Amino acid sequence: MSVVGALPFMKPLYMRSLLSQGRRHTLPASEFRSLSLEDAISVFEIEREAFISVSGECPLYLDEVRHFLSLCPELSLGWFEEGRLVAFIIGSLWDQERLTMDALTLHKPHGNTVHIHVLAVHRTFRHQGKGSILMWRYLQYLRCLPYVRRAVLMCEDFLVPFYQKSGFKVQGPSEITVGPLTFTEMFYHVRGHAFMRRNSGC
C-alpha cells in the first residue's frame, strides 16, 4: 500500500503543493506530515537542544538527518503547529532481529523492521503529552505499510517506561554503546495487516 493509504495520519509530500493552494493566507493550526530535506535544520536544532544538553550526544547529526530524509522520508513524521515544527520522529528500515552499529547509519530498503532513530519535542512544547501522541500516530501509520512487521528502538533506561506506555516491549540490553552511554533495546509488533486494514482506515 502506498503512503497515500495512510491518510489521515500523514499527508504525502507530493500533496503539499495542492493542499497549500487552499491555504494561501492561513496555516493549519496542527498538521502531521512526513519530513523533507527542507525540514532538516529545524529537526537538528530541536534534537541538539533535547539530547546534547542532557547526554552530550545526538542520535543523528545534521548530515545523518539529511541522509535519512533523502533515503526514506516516508518513515519520518513531523508535527507542525501554524507551520512550525514542534516534534518529530525519524525512522529507517532494518533487516535483522537486533540492532547493530550499522543500524545507526544504514537504511535497508528490503527490510521489514522500522528502526526509530529519534523522537524529539521542542522545549517549548514538552510536558504536554505531544511525544506520546506523535508516537501513537506514527505507529498507526506504520500499520498501513504492508512491508512493516516490527518497530524497534534503543533508549536509555529512564525512558523505558515512556515507550512501554506506547506498547513497546523490552528486548534486552542493546549491544550498541555510544561513549559511556548504554541502552535498552525495545520492540513493537505490528499486528496482522488484514485486521489493521479493516480497523484503521488504511
Ligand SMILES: CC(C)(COP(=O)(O)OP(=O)(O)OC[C@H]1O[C@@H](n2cnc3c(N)ncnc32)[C@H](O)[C@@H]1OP(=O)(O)O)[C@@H](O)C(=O)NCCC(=O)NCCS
Contents of the next structure:
Amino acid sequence: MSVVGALPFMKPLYMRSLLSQGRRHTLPASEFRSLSLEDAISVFEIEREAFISVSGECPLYLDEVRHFLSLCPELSLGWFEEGRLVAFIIGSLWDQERLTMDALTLHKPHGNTVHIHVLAVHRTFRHQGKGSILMWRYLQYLRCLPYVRRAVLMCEDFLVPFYQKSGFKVQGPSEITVGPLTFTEMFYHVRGHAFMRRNSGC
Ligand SMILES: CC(C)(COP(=O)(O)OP(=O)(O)OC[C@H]1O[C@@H](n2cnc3c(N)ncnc32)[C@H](O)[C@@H]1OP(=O)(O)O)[C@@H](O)C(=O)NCCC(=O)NCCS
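For comparison with the form predicted on its own, would you give the structure of this protein in the form predicted together with this ligand?
Let's see the whole complex now, leading with the same chain.
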C-alpha cells in the first residue's frame, strides 16, 4: 500500500482539492445551524406529528414558528441529516423569573433568560440520543451569548427526568395551562460558573 493510501488524512493538497470538487453537490451528512424562515414548514411538520396528533395542541403553530424565527433566529438550533431537518429547538428571550402566558408569544429583546419553547425530534430519529445531544449543544452555545443567564422551559411531568438529565432543575408547577394540559417549569443556570465559561471555548 502506498504511503498516501495508508495515511488518508495526509493526502496531498491537489488530491484534497479534487476530492472536495467531487463532493461539491453532496449535502452534509450532519449539520447544526440556526433555523431560518425557510425551515418553518419542516419545523411544523415535525410538531404536527409530535404534538398535534397526540394532544391536539402544539407549542408553536406555524405563524408562531415564523414569528420567532423572524425575531430571534439566533436562539434556534436545527439538526440536519443530508439536508433534512431531524430535530430542532426554538427559543426566545424572556425577562421575568417565572413564565407567564405572555411568554408563549413574546420575545423580550432585553431579557436575560432564554425561554425554550420547543425541542422536538422527528419520529424516525427518536430514542437515539439526538434530543439530548441537541440540547447539550444548544446549552453550550448559550454559554457564548454574554447576555444569557438562564434557560427555562415548561414540560409535561413525564418529561421531567429527560430534562433533568440535561442539567435542568425543577422550578415548580407552571401557572400556564393549555386546555387540559398542565406543566412543570424547569430552569438551567447558563451563567455563574466563571471557570466553566473561561474554559468553554467561546
Ligand atoms: C422528547 C424528545 C425531544 C426526546 O428526544 P429523543 O431524541 O427521543 O431523546 P433521547 O434519545 O436523547 O433520550 C431518550 C430518553 O428520553 C426520555 N423520553 C423520551 N421521550 C419520552 C417520553 N415520551 N416519555 C418519557 N420519557 C421519554 C426517556 O428517558 C428516553 O430514554 P429511552 O430512549 O431509553 O426510552 C423526543 O422524543 C420528541 O420529540 N418527542 C415528541 C414530543 C413528545 O414526546 N411529546 C409528548 C407527547 S405530547
